[in-house]
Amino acid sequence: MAASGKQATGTVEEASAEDERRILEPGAAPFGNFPHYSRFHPPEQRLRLLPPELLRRLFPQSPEMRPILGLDVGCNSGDLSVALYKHFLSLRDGETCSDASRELHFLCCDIDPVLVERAEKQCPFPDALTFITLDFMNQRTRKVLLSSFLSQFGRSIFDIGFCMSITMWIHLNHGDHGLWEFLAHLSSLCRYLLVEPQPWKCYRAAARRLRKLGFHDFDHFRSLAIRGDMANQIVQILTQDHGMELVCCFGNTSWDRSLLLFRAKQTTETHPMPESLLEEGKERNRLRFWRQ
């Protein structure tokens, strides 16, 4: 997955041979833009932790049937984006829903145009999932593209944002302040955020892969002050600095990454929390779980 850095060039056809080299040498994707990312981390690992009815509980449909708008940052080639879409609409493999785009619409962005082109070609729901090439850390481009999408629906923010294994790449390539700004932007754009932070051991592994291939180390890796328990660090930034509250933790994937759901505090005042979101217990970071 990728969210920021120098953009790649070329077409899907031209990149096929390069893809094979890059998948064998994951360190050669220093912005997280791995080809065939789902081979490393299958979408099913996240889906098994997320209740299919989650979005319907968070956003009961209003009489005017406004669609739920989602923002997927670092969508890679779209496998997880499509899987999330099908999961939340309870669609089986091969099943389509002609009215789906009226209920749920995702804007999916990635910095790698080759991956975005592949996502567009393979997407089974072109009317409901929009894929764009975007360096999310480019403020001017981000504002233009996101505003253009939202204006189609007469909206100013997204209902929910997905940030799945993106935070490390922002952090390594833009430093502590870059991570802080990235989370600030996301929290200002979305009523809810679903975040999957990479643990610190992934930072070390990414740096090690880069060195093994003879590339220069990440510019910020050795100077990062935000380190250690990254899930807790991101909880602290979003809740203490950016006006969000932690709703729940859905648990950990098999590769030991937490799925954390956050909510803008102003949303709490206007939309009461669904009763199904109840505190079940405490983990070491005081995270809460979804009650089935």
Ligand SMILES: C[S@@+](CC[C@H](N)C(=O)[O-])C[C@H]1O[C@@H](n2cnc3c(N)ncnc32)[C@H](O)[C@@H]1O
Second form
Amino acid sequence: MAASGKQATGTVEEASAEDERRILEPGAAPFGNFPHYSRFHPPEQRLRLLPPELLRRLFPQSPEMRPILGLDVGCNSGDLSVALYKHFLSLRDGETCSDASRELHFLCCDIDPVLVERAEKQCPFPDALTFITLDFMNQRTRKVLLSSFLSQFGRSIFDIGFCMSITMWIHLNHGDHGLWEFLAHLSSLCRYLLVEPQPWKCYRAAARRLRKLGFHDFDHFRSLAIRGDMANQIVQILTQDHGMELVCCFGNTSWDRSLLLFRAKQTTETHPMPESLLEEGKERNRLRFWRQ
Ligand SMILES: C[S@@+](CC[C@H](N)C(=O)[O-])C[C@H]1O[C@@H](n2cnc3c(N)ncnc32)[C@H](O)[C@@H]1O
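Moving on from the form predicted alone, kindly provide the form predicted in complex with this ligand as a structure.
Complete assembly follows, chain above in first position.
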């Protein structure tokens, strides 16, 4: 069976046997929809690289006290979404929002309804984090669901998008064009974008796991022209094709994944980049970029 022929379906009740199968056979999670993903790749690894004051500095309070809106694409069962929310509001375990004057809302989406149902059930901040099942590559549903969320706040774009460990799954299942379109859409939809791309060695590992299980390769794996240094490739696409600029690289996780912050050069809802962060970006920027 080809990976892209599979569908993410089911309910939480049906999920434990399926969970076990996907843990034992990671190739059976063709979208990267691993149950308990955060046990393998804990949120803390990413959070320790991100300044807790990041959002406060990117979006200093405006007189009209607009809430900050975030979009988490590929949220899995919400562990990282919740951790990011707490991190940026500097909340400790069990603490509720201490900075009520500054609202932060996340729309978190995932293609797998079982993971989304789990995320909803577990979320300690149901008023601030909304979880929806959405195949982000389905343009029609995407438009309806994202606009419906944004319109509640009278907005047309998100302040920041989180794109954490999902680019490879989009790329393997939708090819070069799919990855390009995915990044194009995100860059038109978000003023800032935090991206954690999977390196190329992960592509090979994912394809190997699938082959070991006797499945066909991912439809696009062998024909991908965008390959090699994936962090660099994604920087090139976002900066050269989609009108974003790289603000900084916050460093690399122990899984050798970099955390890259981009900013849209032009949006309909403009906001200047704080000088302090630009300086910090220059210092922290450890990547060198070039076209391969
Ligand atoms: C490897 S997990 C990363 C989870 C989380 N972002 C993190 O970094 O901890 C990738 C997630 O992306 C989701 N995903 C893959 N393709 C998707 C798509 N087309 N639309 C929405 N979610 C998708 C998967 O279901 C999976 O939960």
